[in-house]
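As a starting point, one isolated chain is supplied in structure tokens, in the form predicted alone.
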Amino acid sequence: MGQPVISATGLWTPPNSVSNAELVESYNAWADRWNADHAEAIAAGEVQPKPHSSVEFIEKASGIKSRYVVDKTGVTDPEIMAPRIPERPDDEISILAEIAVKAAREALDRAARKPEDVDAVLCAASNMQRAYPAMAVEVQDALGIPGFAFDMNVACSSATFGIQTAADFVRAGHAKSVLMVNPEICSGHLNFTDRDSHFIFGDVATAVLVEDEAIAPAAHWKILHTQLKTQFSSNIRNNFGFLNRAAPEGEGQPDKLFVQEGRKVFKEVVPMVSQMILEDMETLDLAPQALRRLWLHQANANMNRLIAARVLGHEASEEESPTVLDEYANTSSAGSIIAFHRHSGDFQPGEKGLICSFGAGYSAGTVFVEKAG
């Protein structure tokens, strides 16, 4: 039986960043146009006017200050309010596979691993570009990796579900090296004309190389324990699909883009995830002080603050629960991996931490790790 470890991670960040101020300017201009176009209906009380957004509102509600996007022009144009990503011919690599490959190459380089050393590819993400062929198989082909590949989608928890799946392959002896990628173009399913959520998401790609400890580089992360949990809820939902296609802007079809009942999500997910982590720590006989760091899902700063406090027993410092949400916004499955990638280099052998994600479904995943030297 193999002992799974995390050998390396990779990160690709889009070159275009959109600040809250830029996003608010475009949204408010769109709202003013919409209100002017519907002035008679608003005056008659038939529809409600679109309220303005503000930088202060966004930061208080979420902790987000900016986000990276693959297309800034369409997102900030009041006449478009959506990313415009040209379709590519079938003989050209798709954009989702392209950004996954970029993150994957960094992970492979950090582990001094060649593509032919890898046995399998998992593409675990919220925003799949198509139904088939699988994005993972396209990534596998682009990198020249033998073996097998497949896609999986558990919304914002896709990465932790992917890590456990990869670890299970290693434990069972089906693979010694599994590349798990999370390409997330979240801007494509965001309704930029919804004042309550127009600021939430950003785009990114991450990668995690899970391997048998017997072949891993010296500086790896032991996977001590993983747990997955799902509980059905429609409080975070996206109804887009081939059976009910939406217009690019989503105008008149808001349920075909991201929608959520934010207060319900907050109230229900925080205790669910906190309890899950505490139960795992009891199983591992880990005291709160034994966890040096929590790399939590980057969706909402207030949620992370409460979860960390319940787990640690005190208000967490930036050292104990780092955030990338302010810079990247919510990048769905990739958020906790970005936090781990950027805030784990200072660990010493024997120190332990937790990668944790949670999101639509509801879904939640925990991956407890220990730095090896």
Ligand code: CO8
Contents of the next structure:
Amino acid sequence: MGQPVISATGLWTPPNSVSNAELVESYNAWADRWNADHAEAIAAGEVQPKPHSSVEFIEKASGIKSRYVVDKTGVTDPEIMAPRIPERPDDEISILAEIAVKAAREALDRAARKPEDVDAVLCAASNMQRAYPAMAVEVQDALGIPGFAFDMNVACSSATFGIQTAADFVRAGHAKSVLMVNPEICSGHLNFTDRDSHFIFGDVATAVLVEDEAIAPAAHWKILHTQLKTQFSSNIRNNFGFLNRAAPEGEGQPDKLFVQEGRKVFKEVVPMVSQMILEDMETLDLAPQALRRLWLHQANANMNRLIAARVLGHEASEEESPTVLDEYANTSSAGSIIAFHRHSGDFQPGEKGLICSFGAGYSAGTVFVEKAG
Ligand code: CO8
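Based on the form predicted alone presented above, generate the structure block for the form predicted in complex with octanoyl-coenzyme A.
Next comes the full complex, and the chain you just saw is listed first.
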């Protein structure tokens, strides 16, 4: 039986950042136009005017200060309020595969691994850009990886579910080296005209190389334990799919984009995730002080503060539970991997930490790791 480890990670960040102030300015300009266009209906009491969004609210409610996007022009233009991503011909690499490959190359370089020595590719993300052929197979082809590849979607928990799946392939002897990528173009599924959620998401791609310890580089992360959990809820939903025809009056029907009951998500997910982590720590006989760091899913700073306090028994410092959502916003499955990628270089052999994700489904995943080498 193979012993799965994380050999390396990779990160690709889009070049364009949008601040809360820029996003709010375009939303408010859009809302003013909408109110002017509907002035009669508003005066007659038939529709409510759109209130302004606010930088202060966004930062206080979520901890988000900015986000990276693949198309800044479209999302900040009050006439457009959506990313404009040109359609590519079928013989050109698709944008999702392209950004996944960029993150993957960094992970492979860091592990000094050649693509031909990888056995499988998993593309684990919230929103695939097409039904088939799988994005994972396109990434496999672009990198020149033999073996097999497939897509999987567990919303914000896709990466931890992907890590466990890769680890299980290694344990079962089906693969020795599995590349797991998380290309997340969340801006394509976000309704930038919805004040309650227009600020939540950003775009990014991450990659994790899961391998058998026998072939891994000397410095790696032992995967000590993983747990996956799902519990059905419609409180975070995206109905995009083959029923997503453009409405006769135009595109972008809000019900085929991301929608959520943010308050309910907050209240229901915090106890679910904290309890899951505490159960795992009991199974592993791990005291809170034995965990140096929590790399938590990056959806909301207040959620992470509560979860970390329940797990550690005290208010977590930035070193114990690092934040990346201030800069990146919620990047769905990639969030906890960005945190791990950026804030793990100071670990000494033997030190332990936890990668944890949670989101739509509901879904949650834990990956306990120990630095080696
Ligand atoms: N500006 C000013 N005021 C606002 C704004 C705004 N932009 N938005 C709302 N308000 C007002 C509301 O109208 C409300 O006013 P009132 O009290 O008068 O009714 C007040 O502010 C408070 O509103 P809320 O109760 O909605 O605010 P919260 O404090 O609950 O904060 C959050 C809202 C930030 C959304 C918070 O609830 C939250 O973060 N919840 C958790 C969300 C979460 O984790 N979601 C996970 C989603 S990710 C996932 O798993 C799916 C993957 C999807 C992939 C990506 C595709 C896009």
